[in-house]
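Here we start with a single chain on its own, the form predicted on its own, put down as structure tokens.
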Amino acid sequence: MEGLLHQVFAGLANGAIYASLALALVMIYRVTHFVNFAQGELALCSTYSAWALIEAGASYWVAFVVTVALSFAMGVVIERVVIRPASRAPALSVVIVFIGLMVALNSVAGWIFGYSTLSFPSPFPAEPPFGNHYIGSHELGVIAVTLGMLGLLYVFFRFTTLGLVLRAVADNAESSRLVGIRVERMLGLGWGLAAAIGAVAGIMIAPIVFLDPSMMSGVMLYAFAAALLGGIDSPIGAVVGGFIVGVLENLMGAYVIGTELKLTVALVLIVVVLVVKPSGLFGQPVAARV
């Protein structure tokens, strides 16, 4: 029981991550109709950004400050040199600069910091909470930090003018363009709040997972799998289908497959979505008039 406790928990500490990651693809998925294959990258390098500042002598949290700072300038500015240009041509090409991109931030990555594995510190105790053995400090410290992220986002997008002229770009921008709404700032705003929120994900995963140029790439694919399950168009869908896909992972790891195969399990997962519910849980089917 103990055991199963613990995988649970860790399970949640993933999902949290994976929940970031996945309401990160869906801001862009909503404003753009296309799935942000550099995401992870985007990560990838805010990462390493918050390495560099703490390896330089900055404390853990202002390093943790200033990256996402930076990673929202870095997103406005990819969206306004890279992603704009590029949004009135064909799908493919679109498809196509997305993958560029990805590969460019990767291969960019790996040669300014290099190849080899990296530890990254955590800013949590290295002793379990009020002696527990069920869930460790930095677990703990994912899923707050994660879900303090997520209340503010809440809150912006509820409650502030702007989170609210946000939304409505993202529910339709043609509409929203009729009536006065700078759309394509509230573009670059969506594109920076993306890259924030995954050096958010990104900086509290590197700890587990070591850093190195392909951390991110099986984290991205339970997090494809998370906005897939929760429904690519849903908000809250993505957060959901973050904590499902991380409690699965880790107890069809733990008891069923092994820890060898546990990425098969976003796999099958992405392909039983799309072929039973591809709107997922909380995404609304897509109607077309013919």
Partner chain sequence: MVAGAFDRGIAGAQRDGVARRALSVATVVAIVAACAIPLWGSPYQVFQMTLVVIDAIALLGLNLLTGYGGQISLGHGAFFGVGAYTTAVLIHSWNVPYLLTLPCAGLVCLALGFVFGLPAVRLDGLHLALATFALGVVLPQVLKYKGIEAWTGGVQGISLEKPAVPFGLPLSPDQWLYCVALAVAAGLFALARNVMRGATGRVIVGVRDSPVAASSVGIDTALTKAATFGVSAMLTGIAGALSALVVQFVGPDSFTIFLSISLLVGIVVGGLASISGAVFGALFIQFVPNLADDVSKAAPSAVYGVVLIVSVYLMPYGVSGLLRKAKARAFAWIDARHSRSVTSQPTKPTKQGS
Given for the second form:
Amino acid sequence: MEGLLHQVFAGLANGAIYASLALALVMIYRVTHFVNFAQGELALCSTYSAWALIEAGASYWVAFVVTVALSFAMGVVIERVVIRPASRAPALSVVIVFIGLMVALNSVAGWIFGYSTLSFPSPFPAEPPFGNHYIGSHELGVIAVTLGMLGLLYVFFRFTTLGLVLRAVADNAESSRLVGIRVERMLGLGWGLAAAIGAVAGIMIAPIVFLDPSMMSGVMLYAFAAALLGGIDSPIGAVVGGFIVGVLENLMGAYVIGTELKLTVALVLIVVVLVVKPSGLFGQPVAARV
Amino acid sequence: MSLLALAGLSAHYGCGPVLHGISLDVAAAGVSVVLGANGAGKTTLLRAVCGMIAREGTVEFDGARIDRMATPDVARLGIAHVPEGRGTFPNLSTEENLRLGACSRRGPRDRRAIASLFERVYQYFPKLAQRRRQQAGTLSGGEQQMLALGRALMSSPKLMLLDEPSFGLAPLVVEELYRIMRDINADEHVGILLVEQNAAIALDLADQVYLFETGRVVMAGPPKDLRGDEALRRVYLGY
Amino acid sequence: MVAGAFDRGIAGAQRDGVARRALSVATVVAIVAACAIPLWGSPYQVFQMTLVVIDAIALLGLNLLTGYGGQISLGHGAFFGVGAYTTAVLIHSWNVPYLLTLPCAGLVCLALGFVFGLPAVRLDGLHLALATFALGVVLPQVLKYKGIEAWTGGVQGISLEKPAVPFGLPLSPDQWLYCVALAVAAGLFALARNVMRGATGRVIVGVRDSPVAASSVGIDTALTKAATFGVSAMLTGIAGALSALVVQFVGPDSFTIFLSISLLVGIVVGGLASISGAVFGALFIQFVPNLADDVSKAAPSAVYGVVLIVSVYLMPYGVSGLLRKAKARAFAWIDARHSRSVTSQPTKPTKQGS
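Next up, the form predicted in complex with the partner chain. The previous block was the form predicted on its own.
Full assembly next; the chain just shown is listed first.
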């Protein structure tokens, strides 16, 4: 029982990360109708910059805030320089650009920081909180930080004019222009936000999976699965999907198929969702666009 | 001086030209109506005015050239385009749709200014007030058209471009809409460039009519000219 | 005037016919010569060129799916890997003759690709990209799985013997394998070329360009897409099988997502929807990363990333597209010279296919 609860809590902590990354994917999907394959590598670059800042002597939370801000800027710049010129190209070309971006960012991180595994500090105490046996401090902290971020995002999208404008762009870009919204700028903002969310996710998961250039590949696969499970166009779906995938992954790994096949859970989940319910749990029905 | 003046306006989609040197005016607080069959270039005309497609020629609004401006900038000058198919934001609520209409309006955007705009829109369209929290996509066709007009009104425009507001609506609803449009035109001093296939009802509102045929103006003048010309009347009005 | 233009048209066509025939004869001679050269190279050069031939087959498979079929696969390395493992397991565990393992690997991948393609066909390109990406990422982990270790050798992989040269041919094993790969490639390329120029090719491209129109004339688009997926996986799987023979080793980490991305780079660089593009792509992914590797461990993937992005903007039809343009220009030049001597009027260049 204790073991089961421990697995569930660890799953929730991972799930929080997947939820954030899936949310970032959904955000970009909703405004561009493309899946950002480079999302994980953006987060990777962010995490390395946080590491470098901490190594250079910055305190953890200063490094955290600076990294999130830098990542936002990086997202805006990448949208402007790499993605926007391809926005009118056929889908295949855009996917190729995304894959190119993914590979390029990964190699930049590897080039600068090397391929050895680095440990990343956690801001939370090493002892489990309140002397419990089920959940570690870092795991609890990850859940808290993520939920806090999701709450902020909810408030931003739900109650601010800028959030409303972003939702409008996602809903109907042409009409957005007609009410005077500069859609391209909003796309840049969306990319910035997605990169910032990714930065938080990367910094939070780095102490768990350790920091190296291949750190995000598995994490992103779960995030893809989470986004698809929830519905690739549904922010709520992404969050719910993230937590489900996190718990499922841990339970399957611990009790059913063993840790060495854990990634397969993501593949099976992706294929099952695509076969059974391509729109996911919360998404709008998808139809092949003609 | 006219509010909107087009001179030699041409536009084309990928395959070929759709508009050939259109010249057209909308007087300040006036109503110009463009009539024509399907494919005459009416929708393209509106899209060309707000820069949604590539165009040549001059477009003057309020005495300034706007033919090189991007769509959002045109909108910010006070031109509210209600596109064909209404162009609402289907996943947002009625109130959010209206709020977006005001998000880049000229003039104050503080809480009180917005609140009074809302009040005015709900006066014109009381039904929208009842549907305030409903998703726009779930509104009826007539309500969506009201929402589209309401959103345009929220930007306190000087000019509204209306693309077939009667399309797909029951005759009674169309009458109600046109009554409200007449009120808006009179009370808010908004100029209107209206594109319609339903000539009979549009003519009642018009003070200048343009007949379009395959991208060209074939006749221009006040509505009584059109009514007086039996041949034209038969072809375009069907009575 | 009309008659004049007509005459000139015929003369142009004849001249074109002659020039084109000369060019295709020259191409064939060049290809045969190019294929023979490696036989005189060092064993390592022979080995490398064999890999180029194998990569070309794999790229042909992916290009069939992505270039012609319009479906994106980010996980074709998985089929390459499955093909390689099929061959390795058959030889290692069951002593199946190595040449027989090639069609077996092809069939396994055909079936796998078809099954994977079936659900994928209902979806737009993006979902397919995601699903195949997942497949590519997951495969190494599956290959390492303890439950099938008896066959796959787990993390260790499987080592194979070099096949013996038959009939007492005066060739080294490397040279023999090069010939085998070349023969397989020649067969598959000829097949692909004829299929894509025939009715089947038109069906595949039709389903890519206008699925609605295709289904309205009675084409089963779902079946077509799934079959395209299957055949594409088969070609790539056969390439994988050959690579197992040549490298004499299969291991889980030879078939990571990086391999899938290399294949994507190959078809983008070579040219989408072009048969000859597969060869240029294969040369690129065989040699460029090796060169870049000397600079830094990160350099090969950096090159890939930049090449992918830049290709989309600067050469959307890849190397074969550039060559096609050059060829059209050469013909225009010949034509211009010719017509200057016959008549003063310039003729337009005739469009050339690939």
